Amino acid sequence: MIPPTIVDKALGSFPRELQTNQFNLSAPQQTTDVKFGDWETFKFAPIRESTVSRAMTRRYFADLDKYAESDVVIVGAGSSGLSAAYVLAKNRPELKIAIIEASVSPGGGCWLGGQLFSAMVLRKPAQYFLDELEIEYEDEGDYVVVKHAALFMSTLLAKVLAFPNVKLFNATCVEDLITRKDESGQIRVAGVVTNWTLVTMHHDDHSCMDPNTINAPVILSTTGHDGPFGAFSAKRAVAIGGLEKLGGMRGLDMNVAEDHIVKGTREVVPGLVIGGMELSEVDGSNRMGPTFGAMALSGVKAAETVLNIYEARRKQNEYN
């Protein structure tokens, strides 16, 4: 068992500010200069059609101005990259992280348990980082469970979008990786290549539509294993010789599995972090099916892992 104060250790500094908002629908509330069950008199404020399509095309296209350069960006929207980037935002406000999910929905295979099984199993110690994100469980011994993997992934995912310093670019997928070479020749990773979803799954059937691209110096994938999107960031790495060949992943087996996952979560090709399941391609890990621990906590040492090389690939960056 893992004491908390070295998983406290991982996690950083978490202050608790919890605010109250009482919202008492029975009582009459004030919209402009009408009350909610007064429907007869009910109205939506005006607007033009292109009012809409301005608010929403403005910001976005601010958005892919401001994180074109980045300084951490999160392949993969699942219970392992949405873990490290809480843990980046709330640590480090200053830095800009740019999350590419390429399902229109985040959150990855996250929202029900096994066999579309509601509750969401995590193995001890990860009930730590479930009290930080103030998620309630039923404590079964060497485990806990949540009611629904639906509540974990909503509640953090919420608390994610809500930092300042983030931003999710969903239905977008990272179609290659942006690489640099030092003297010696070894290759270094410097940013995504990106793409409409869409555009990226049409790309044998219509002619080619260019993609994308942001910089950054460290890029955390956690695109999952083996699928038509998964382990997409390990499957480049070998392709462009910065790993030599990838393990493959193995049969289930939980108690071998998360531990390694979480020992394992690190920077596999200079400036690319891989967390979560893909790593499992990587090494040639198991399994773990249907429980969540590592998951969370893969995104904690990915987090640390990060911040750890972060700012000698930014001086890297500066030159090259």
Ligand code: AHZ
Given for the second form:
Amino acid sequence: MIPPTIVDKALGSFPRELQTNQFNLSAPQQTTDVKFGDWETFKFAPIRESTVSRAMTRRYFADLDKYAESDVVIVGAGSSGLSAAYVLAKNRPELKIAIIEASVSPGGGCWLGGQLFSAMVLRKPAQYFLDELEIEYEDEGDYVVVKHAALFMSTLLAKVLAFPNVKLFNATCVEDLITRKDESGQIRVAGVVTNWTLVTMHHDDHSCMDPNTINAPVILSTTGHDGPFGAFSAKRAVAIGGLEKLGGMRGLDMNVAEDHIVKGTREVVPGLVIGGMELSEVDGSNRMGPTFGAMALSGVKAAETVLNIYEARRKQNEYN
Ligand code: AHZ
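Next up, the form predicted together with this ligand. The previous block was the form predicted on its own.
What follows is the entire complex, opening with the chain shown before.
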């Protein structure tokens, strides 16, 4: 039995044989993984700085080129947008799906349950989506609890990003919609206008910097409720004449809000599907606060809606 030392106390229950002996120079050096061998002789493979630059930029610009014509653009990588991305990418591996997220960090409001609390509540039957993602939860009867919202978000995000037909452009803002008018004068959404988020934030105090564009037959907007960037497509749809007016999000009522958001998830303007909390601004639905089943299932329904309209919108979008 080795007597506990000050190092043991500092490292807690970490097995003594796996601790590196930086405080006890007389003891033999231990490593946790034979692959890395001896730290004294350890060395990374060589690299030149320009190689790192090219490894990033070559891929990024190839992606910009590839996704300039996307099949589906998802605006906003919160819980509803990423749930939709998962269903779409899994079921239709041939579709090119671009996700545009204004923030550097994707995930929207889904890294915490509510306020600063970790646990995430989802009302049944949203647990089926957790089963699909293989995320563990506690079953409390009418609802389930994931021990940390970040476990849900990081798992969902990891699975979405692993699909070869998905590209996430983060720190990038959708600042307008590409539109077409059909013979009857009806507006159709046919793509998005993007810029670096930092540029979008400084249009008022900086000289004009023109944006970039992505053409796509279907746009799914999940930019959340109104805020500095929220409800973007809903507000823009009113400004461009695609929607008459906004309903404006109402007060909190969990029972009413969750069903309303899922049922209301739909193509709001031709070519523009809206899901998640952005929809509360369109329809004047209640908010639900920290219960997330509706975000996941609105995402699932949004993905199905996109697939139902995709072929018709693709044909309209082909030559125009
Ligand atoms: O950064 C935004 C967030 O990650 C992003 N976004 C917003 N405008 C954008 C734009 N271009 C690109 N113009 C944009 N990205 O959209 C994401 C929205 O995520 P979210 O988590 O806010 O929306 P959600 O509808 O998926 O989930 C909302 C969950 C709820 S319910 C609720 C309440 O009832 O009070 N509050 C929240 C946060």
